[in-house]
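Next up: just one chain, as structure tokens, the form predicted alone.
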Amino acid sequence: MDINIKIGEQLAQLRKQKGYTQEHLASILELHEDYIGKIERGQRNPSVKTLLLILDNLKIKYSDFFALLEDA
């Protein structure tokens, strides 16, 4: 499965866990919510800095994400 496609689905996966829909973590973030929508779909590529951003504002350990990963 390519990268993005699992970066993601694991992203909607948290984000809809805490309860956010897209316009919300967008709002949090001051990002277009299709910015968001593209993330997790795998359209667009986020940078670091996005992806850490996104993280941070879920609550999610780097490490935890990236163990996520894995067994995705």
Contents of the next structure:
Number of protein chains: 2
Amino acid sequence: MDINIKIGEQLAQLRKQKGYTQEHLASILELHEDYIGKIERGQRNPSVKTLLLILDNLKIKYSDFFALLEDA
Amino acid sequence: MDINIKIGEQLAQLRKQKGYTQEHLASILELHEDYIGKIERGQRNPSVKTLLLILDNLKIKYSDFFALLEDA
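Switching from the form predicted alone: structure of the form predicted in complex with a further copy of the same chain?
Every component of the complex follows; first up is the chain already shown.
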């Protein structure tokens, strides 16, 4: 599976666990809601910086995120 | 410090530990040698996909890389 699809699925799952909507997350990050949706569907190739900014806002440690990704 | 600078420094250190030159790594990845140098100096904003490809080739677990980054 494409890595961007795996990353997107993991992000969507964690965002929902935190009870955030795409809209809420987008507004915190000052990103467009559509962009969050596209990242979650693996339709964008985000920079490391953008991914880490999303993880900061979801209060997820980077190493924990990638450990989840490796186990998925 | 900008996250791309931290990432670049960490990558450069790990590449040297593996005994790879920038040129060697670039040729494996089919990327330009200059691009590797710029990533290592934090002068590029690489995609997650590119970073993970580099880590794959350095045989470094993603979660280990980000754990090092968090401790740096």
